[in-house]
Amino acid sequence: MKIEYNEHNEIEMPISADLDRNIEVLEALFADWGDIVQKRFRLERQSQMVDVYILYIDGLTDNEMVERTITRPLLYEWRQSEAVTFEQLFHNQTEAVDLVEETQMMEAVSAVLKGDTAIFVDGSERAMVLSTKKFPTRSVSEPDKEAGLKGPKDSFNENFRTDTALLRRRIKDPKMKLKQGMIGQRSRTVYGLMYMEDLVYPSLLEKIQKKLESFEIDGIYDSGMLVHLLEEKWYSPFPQVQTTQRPDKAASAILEGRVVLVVDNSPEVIILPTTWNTFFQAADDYYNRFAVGTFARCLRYLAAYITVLLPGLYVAITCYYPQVLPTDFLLAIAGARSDVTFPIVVEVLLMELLFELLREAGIRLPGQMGNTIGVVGGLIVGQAAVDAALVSTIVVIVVALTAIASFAIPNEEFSSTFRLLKFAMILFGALWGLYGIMLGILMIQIHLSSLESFGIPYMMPLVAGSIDDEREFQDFVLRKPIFTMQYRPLYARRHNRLRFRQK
């Protein structure tokens, strides 16, 4: 039997009252499916015989639940005095709570593909769909990209319902809503928008939904794919949406009036909108004393500038302005480079590329082997390069300090941007000296000032900071004590920003 699909890869066909017709369609759809389970059996009560057909996918479905709630009640616990009708099956005989009826074949098939069980009854133009999902998934574990000494140790995993439950566990408020949808014509990936109904701006929610509905794609396999589709300026090296593995961080964003986008099959959720400052914030900042959190955040900002500027400044100063260096330090640099044959810019680029290769190799290698290669490889190769007079010891120190600073930035995507920009700053410093460095900084600042994340300026509160006076600076570089942070950020509705009050 040939099945016809519409332009959205869907079947436009109602469920037929003829069970044989439905079975013919389903067998054509699931032909060559070795993991499909189909069972047709006949119920006979009061001299009445009705055929029932059950369909589910082995591996995505809880087989024991199907046996307990469908097969056993229908075959062995059916009372002889009751007639066999769809209504009787739906309301009385099937021992399940999460049970719905569908009239379209595509809806029933989609439910089966999600791990549910479809039940068709001869003579009825409806099908029962029972929620029996049981996906193969890993348990809740510690976050590996956003680890911290204090705070919860759980993280999101690839199960959509587990991720939403982790957020529900933290925010027990009926005003936290979850709008579910599906994206990907073939993957049919489930996503959910979680937000506080009284805090989020309706215009922000509408803008996000329109963005999700503005494109069609075959499949979405991870939230990282949606990140690129949601960003307004795709060419920018700076991420315009934020991702996190930590449920506590996502819950905090929801209570600030932001929207969290949960994507099935992804261990990270997306937070919308975002600003430059949020990438420097870590969950530990709010669990430690405010002085400790402020100091750590200042170090992160300093680390960002070191990552971008230090190699370029070294090239610019040693090539164009050696006279500004102390004499002893200048003599040390000259002595270290006495046997090096490469120019300074080539020397710095060579070592930077070497460290980036070691970092990439450490990520790809399994487990502890990757950490060992990253540390030992850097020491051995760096020392060998110095002994071979390819680079000087000063350059090794500069590149190592730059690499250490990049690890201090809590968001890996944001850190990657700074690692990329440092190569541009090295070239600018080699071409035009300090003028090139200043030109590079100016270009970055202009670009950052032009970015927006769903209507929020990327550089808030440095730009348009007078909207709420000094409130927006309470959680900027300096993190104030919790009891002084009485108001939510500007993401929340203006009339509902008070979040802390003394009794």
Contents of the next structure:
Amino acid sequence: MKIEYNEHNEIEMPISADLDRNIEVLEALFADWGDIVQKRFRLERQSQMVDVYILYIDGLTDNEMVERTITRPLLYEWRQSEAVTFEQLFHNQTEAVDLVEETQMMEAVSAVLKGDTAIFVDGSERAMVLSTKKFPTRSVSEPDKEAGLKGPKDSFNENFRTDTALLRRRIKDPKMKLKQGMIGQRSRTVYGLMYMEDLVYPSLLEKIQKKLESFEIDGIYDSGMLVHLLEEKWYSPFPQVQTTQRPDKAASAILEGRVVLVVDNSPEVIILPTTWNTFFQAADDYYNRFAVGTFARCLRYLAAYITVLLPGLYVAITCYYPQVLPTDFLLAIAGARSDVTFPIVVEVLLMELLFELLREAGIRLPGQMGNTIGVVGGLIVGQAAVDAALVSTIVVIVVALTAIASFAIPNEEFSSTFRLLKFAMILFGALWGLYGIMLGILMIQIHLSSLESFGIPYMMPLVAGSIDDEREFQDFVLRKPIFTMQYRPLYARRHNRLRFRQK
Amino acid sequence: MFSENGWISEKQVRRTLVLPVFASCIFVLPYLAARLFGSNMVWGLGIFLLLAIVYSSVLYGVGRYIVPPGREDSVENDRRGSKCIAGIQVLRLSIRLAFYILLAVTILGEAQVPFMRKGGAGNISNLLVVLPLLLVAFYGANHSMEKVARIHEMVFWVTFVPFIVMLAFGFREISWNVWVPKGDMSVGKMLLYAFLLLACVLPAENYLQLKKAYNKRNSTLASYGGLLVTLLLVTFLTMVIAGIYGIHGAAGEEMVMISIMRYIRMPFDILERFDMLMIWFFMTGCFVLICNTLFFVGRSYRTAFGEKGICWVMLAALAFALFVAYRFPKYDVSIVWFVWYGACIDLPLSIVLPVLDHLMKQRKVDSGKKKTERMMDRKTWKKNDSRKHRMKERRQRRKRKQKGLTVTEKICMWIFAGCFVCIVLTGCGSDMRNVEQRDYATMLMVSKGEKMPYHIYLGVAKEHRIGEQSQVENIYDFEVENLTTLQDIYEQCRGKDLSIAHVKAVLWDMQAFESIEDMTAFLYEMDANEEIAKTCPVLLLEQMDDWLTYAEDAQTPVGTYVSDLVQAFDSGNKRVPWIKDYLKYIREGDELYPCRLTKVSQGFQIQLAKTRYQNPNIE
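Now show me the form predicted in complex with its partner chain; what you just gave was the form predicted alone.
Below is the entire complex, every chain and molecule, led by the chain shown above.
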């Protein structure tokens, strides 16, 4: 039998009353599926006999549950009943709660592909779909990319339901909604938009949904893929949406009036919209005393500037503007460089590339070997390079400082952007000195000013804030004490921004 | 939600308005005011401030008339302007742009940006160096009003802060006598000069364009207040600069704003010089002026001709401005042309043209309405003109734009890449010297030469290697004509560039130069040299031979030794005069207390040479 698919890779076929016909279709669909479990059996009742057909995928389904809630009650416990109809089966004779009926073949097949069990009944144009999902999955573990000293240690994992449950556990409010959908013509990945009904701007929600429906793709395997499809300016090096592994961070975003996009099979959720400032915010900031949190945030901002500018400034100043350095320091640099063969710019690029190589190698290698690479690279290669007069000691310090600074930025994607821009700045500094560096900064500033994330200016509240609105700065470089942050940020609806009230 | 709606907030209006006014005034005013008013500067600037306030008030009055408060007349939708008026606006803004490009070339040249050659905008390679800045400005200007306002917001603080920080450190260098009103210039002349200076305030006219995109909820008071505060600040800072640099000095220095950074010493010896901090200010200042003007070129064109080709019009304006800047390369001549043109033609036009445009638009609207009433029924008209329809159009336009790189971005990208390659291939990178390829003089000792005017002894510090116990310094001497030839000869003899930016002290041979007036030529030369800091102390040397013997045998660097002596001496109320003090003595007649270096049993000691010097040539 030949199955015909439409342009969306779907079959447009209702469920037939003829069970044989349905079985024929399903067998054609699942031909050569080694892991499919299908069984046709007859239910014998006092006045009637009816054929049913059960279908599920081994490995995705809880077999025991199928046995307990469907096969045993239908075959043995209701044997003495008078007759069997679809309604009776649906409402009385199965022992499942999460049971729905489908009339379209595609819906039933999709459910089976998700791990549910489909039951077709002879003479009925409907199928019962029982939720029996049980996949192999990781347990909830610590967030490895966003570790913090204080606060909860759980993180999202690849299971969609675990992710939504972690958020539900934190916000027990019926106004928190979850809109589910499916994306990817072949992967049929489940996604969910979680938001507070009374806080989120409806236009924002609509915009996100439209964006998600605006493309068709074979498969989505991780939220990272969706991030690229959601961003408005694909060529921008800056991430325009935020991802996080931490449920507390996502929950906090929901309470700010933002939308969290949970994607099945991804250990990270997407937070929309986002601004430049949110990438500098770590969950720790709010669990620590405000002075400590503020200090940490100042350090992170400083770290971002160091990451982008330090190597470029070093090249520009030592090559074109030695007058700005204190004389003793300048002479020390000149002394350190006196035996080095390469020009300063080559020396810096060499060391920066070496660092990036070490970083990449460290990530790819398993845990302990990765650490070894760090030690070997940092100590042995660095020292050997200095001894071999490939680089000077001062460049090793500059590169090391840059590397440390880049790790201080809490978001990996964001810090990668800075690391990339660093190379552009080195080239600008080498070619045009400080003039080049300033040109580079201006270009970045213009670009950042023009960026938007779902209608919110990326550089909020530095730009586009109203004249007397100090509220927007309550959680900027300075993180004010919690009790003074009385209002939600601008993502929340204007009339519903109060979040703290002293009783 | 904050989605782009064509409206800008009060804060954005204020910043978009005041930044170019501040930049334009601060780059031009100190030099021009000193040159035009001389010792009458206080009165002159006072009159200028009054006229500027009057001009701003007139602009705000006109704004109130042509865009009444609460009217939903966004610039995005304002497409009924007269083509002729728009053409004139584009032309006059392009001429202004040409001056700003000339200003940028001069500023970058003075700010010691590598690759800038002598000859200003007349030198084609200088225009090539400025090209990346122009492209960045072009890229910035090719955004919607809201985004351009955001760009101004972003660069707002970084434009002001470095400059204010520098002046705060230079506060103690101000000679307060310039603040005492004096002079004998007639009121008429002062009024004329003050009127000419209004050319600097011309960017204030942008208010009339910005007003159209005002969010109607906000009042215009804050931006008016902001503009007045800026004018006041600029006038005050001009006086501060004159106080630090001296009125006569400022009148002789085209880019006094840049030269002043060499007159101020940063405390705590964190960095030797302010250059790094100030280059940011110069760059953002130039960027704001060019980007802002270019943006309003596009805006003026759009009001009459619509969106189509706007990008190319802006490029054409830029090319025209570059050509004009190339034809008028001399800054000191061009600035006079500009102020006359600005005050006599541009300034009146800045008020007359918008009013005229408004009146013509009114007429068009009236006749258009009658025509439309005849041709369409009211329902269709409403539908076509409704806000919803326009919003939908805008959304669609934006959607189209978002699909890929915009034309502007593509143009910028390609020209920037081309420019990058050109500059690399034409050898601008050859100005790059690694830090060890230079020798750093820490001491400059000047005596009279036999064949040449000067015999200069240089204390050159050697690089300090790890493990070496002390820094080594070598003494070299040359007979030269001036500082430039000294650097050339040194390069030929030693194979390395000579940097005199780290000179810690200048020593004068008292036997060769008996009076300070004998030193004048060399002092002026040091003033013209961009490398040497004018905060370098100058000491008079009575026994040259003693000093030379000491310097040649010294185990520690003599430059640092003299620097330490100066620091110890400065700890009291007295201070060893710097190069700038000598210059101010010569130019302004300020008091000077020279110091001399005398030999004592354990080394050398600094002593006051005389109680006081007073230049007899200056009142």
